[in-house]
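To begin, one chain is listed below as structure tokens, in the form predicted alone.
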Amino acid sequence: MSNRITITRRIVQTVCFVLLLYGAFIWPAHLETGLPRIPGGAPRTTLYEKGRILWVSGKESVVDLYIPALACRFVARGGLLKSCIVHFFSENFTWRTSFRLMLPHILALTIMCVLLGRLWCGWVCPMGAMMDAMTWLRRLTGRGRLQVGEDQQRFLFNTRHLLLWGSLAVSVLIAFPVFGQGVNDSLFLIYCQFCPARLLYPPFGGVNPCWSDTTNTISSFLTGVGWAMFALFFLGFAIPRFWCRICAIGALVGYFNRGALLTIEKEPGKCSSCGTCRRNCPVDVTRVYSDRRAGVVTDPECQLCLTCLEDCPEPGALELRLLGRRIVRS
């Protein structure tokens, strides 16, 4: 299959990168969708001053739409899309937004997740594209990758679910006054405060993000956590797609991966157990190799980059299917 899949994926990643980071430069005016606009509450990211972690350089996104990838509220000029799926739940839990307003957005997000699963991570997410670029640079310098063992993989898996549910729990708790005056302000959008995208994305649009917020003890602590997460992101030079392994967005979208309409399927009778899929998987998924039953072998960790299909030497052993229809096969 040569490298047609990789070339196609790189083109899609580049287009998505440009749109998600520079969409507000291309379409400066707000565009309405059929989804209801959710009115902001207090605190709001648009009200933060430049010395605060949650300062943003743009007031509104071009389109009031959330996606299951790391579209970010903190890109220059507000960005093309509103934000990621974790941001959506986090902010609206804190605002206690009515379920009636949230429901159309929840349905839209569910359709996106059920349709494509973690293809959003492998093909659309700008953070994923950055990590793939780091892997390319590592290979260009002739350096080998660091291997992640099963115990470490399990630890990273648990970490991302802890980050997901911990941040959402905080977003729920700070909605109630019992937690004290000013706590909402410091812990609002807590996942955003330490997500590397908050620091990585703005410079691509010529904006200097808030690197340090010492307003109070909580903001100082979260500044330190943000620096640590920012440093961890660059482990992607040695470990392919390292941030994906602890990303809360990936954890949430991963719940849909096994039941998504886009699937990787295997024909065991055509598999020679060569192990190529296991060795070449960027996130060390083993299910494609180890599952000996016919049918779906998509793993919750799989980002549907399709490296396994592209590298598999056995014709027809692996197939990508959408709604049961073959898209491509090894």
Given for the second form:
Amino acid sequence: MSNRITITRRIVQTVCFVLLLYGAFIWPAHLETGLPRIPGGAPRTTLYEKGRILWVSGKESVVDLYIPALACRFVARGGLLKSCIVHFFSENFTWRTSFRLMLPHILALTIMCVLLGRLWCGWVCPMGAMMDAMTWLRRLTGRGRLQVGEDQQRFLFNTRHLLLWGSLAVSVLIAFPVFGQGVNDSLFLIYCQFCPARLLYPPFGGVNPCWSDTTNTISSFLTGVGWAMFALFFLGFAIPRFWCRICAIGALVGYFNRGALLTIEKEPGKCSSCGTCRRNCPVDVTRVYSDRRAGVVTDPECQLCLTCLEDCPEPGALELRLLGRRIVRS
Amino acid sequence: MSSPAPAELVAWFRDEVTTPRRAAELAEWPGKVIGTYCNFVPEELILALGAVPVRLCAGDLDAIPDGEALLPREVCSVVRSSAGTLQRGGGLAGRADLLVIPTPCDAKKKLGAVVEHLKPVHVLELPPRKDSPAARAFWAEQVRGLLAALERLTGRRLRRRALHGAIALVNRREEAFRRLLRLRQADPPALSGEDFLFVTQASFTADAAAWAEHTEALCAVLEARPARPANGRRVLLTGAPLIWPNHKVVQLLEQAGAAVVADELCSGTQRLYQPVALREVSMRALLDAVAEKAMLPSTCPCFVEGGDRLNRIVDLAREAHVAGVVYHSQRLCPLFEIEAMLVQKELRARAIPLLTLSTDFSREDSGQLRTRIDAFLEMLGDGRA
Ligand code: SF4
Ligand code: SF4
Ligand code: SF4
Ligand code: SF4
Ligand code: SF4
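Can you swap the form predicted alone for the form predicted together with its partner chain?
Next comes the full complex, this chain leading.
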């Protein structure tokens, strides 16, 4: 059986990993994209001071571009790209950035999402690549994965949508401001505070992230949550792409998946119901198998890794299409 | 150096099916031989334990009287003949150390009980529906039960690497099979329908690696051969399995000038069709993959779900550009007789001509079948779809 797709994906993931984490070392000078630069807004936070939870060695990213997957502001030197989609909204809601400045970025993000859906997750995100590496290592040892039951899957699904909308709501509340200055500071970029990328990425650039911040009760609590999430990230050894099942970024990009221009389409007449697509999906998507109607079978959870398409034994049963044009088929 | 003629290469498969060659080979062999029925028995498990699987489903008219000592005459020919082959002893059936009998229908459910005084039997239970969460759990359990029985018999423990190797071996066989399938469906077909059945049925008993090698060699020769003029009206054969020596229906069709370029028989195309694509490689994952492969893509009419079978027939008909479909209905088998009606409805809706032949192993109705086949082929016209 051919594994051309998997090999291509590994190469793309590796290149993206290097670019996203070391891009600022490769191109140290700032480059203009033409998109408006968003100035740091009010309330001015103290959390960027050394020792605080959001401390980062970063200065400025090479390019002021936000992308859907995990490009992260906590990459050493500010990274190649500005940050992820959740950070973009959290920060700019809190800063009350003018809509005029945000709009071009929102448009760019929307185009990226509408065009490629969660291909970002399957092919670009460095955290996804790290989890794939964990899975690969586990398989080398011949150990099995933990199964995620339907109830657990539903729980995780609800959790990440709660995290997404909860975090965005907090960002808006800070802006009004509903809380006092100290609380505001400590709740700033609340999703970043427990996103594993905040702790994971800086070491790749030789920077020590802030492991603990005990300035007040809130920061101590969020430090704890951050640790817990960091630990959960390593559950990726037992469950393929475990963090993706919690990640709010994936949840947000997932909204575009059904309507994206990049689609997985099925020809049910060719499908032999062998179940391979369901059994081999790293994030346990069942729709590709169970949907018996012709047409798009991309699920909000699907990361377009194309494992199903590659492993499907029936020629032409599954196809990847962009704007209706076939790119690759099973 | 000229390459061998296809007929010489097919002879190896034909001999495997029609002569006692394999029985003689295995008579000397010290290991365990596992007799299986249907396609539901995961051969990977047997191979991984160093045993040899042989599918014993029988098509022998002469064995039926012996079968009638054990079973009433209201049971279908396949099961009476299978029981008769065991009753007579000798051959591969006599050599088997254990029989693994799935339960697709009432007759096969009880086959174990009527032959267990002859041979040790392991009954492999099938769920009525092949894909509900409960059915999957039940089937996974059944496959593990079979594994335990095989481990007891062989005195070996299944090793993960051995199972992985067996899956790779069977995948190689399946890959060669699909290659042959393409040749056979080509226009003109590179192989007659009956020869294709010989090649497939040789895999019932042959050593898996040897079968794969011979099939690869056959494919290479057929692929290199210049295309010959098309002959005969292209038809798809579906319905109950044809098992040597009961090739009556396919023989009559080809004698009448039809080219059986596709089939959906469990003794034909469905036999080796499905490969196993692995990602997870733990023991549990391998067992689950093998279990799924043995059941999920099955088009056997024994399941509540019938859609996959209709789907497959329609897809094959389109893919192989056939002019019509011939349905072989097994007399006394309610499953195939009922599905004949469903297939008829589906094909009529799609305006695909269908001929239903209800018969058994006896040769008495040959003349009458031939008349109906001739009329059907005539109705199809020149047969170009
Ligand atoms: S869902 Fe997974 S792949 Fe997608 S952004 Fe989140 S961590 Fe990355
Ligand atoms: S820490 Fe997470 S949420 Fe924050 S910018 Fe980095 S990737 Fe985005
Ligand atoms: S459904 Fe297919 S493409 Fe989507 S995540 Fe699963 S295996 Fe990958
Ligand atoms: S892997 Fe392909 S043939 Fe098998 S169930 Fe999925 S879509 Fe159908
Ligand atoms: S049709 Fe079904 S029950 Fe009959 S021999 Fe084939 S697999 Fe077994």
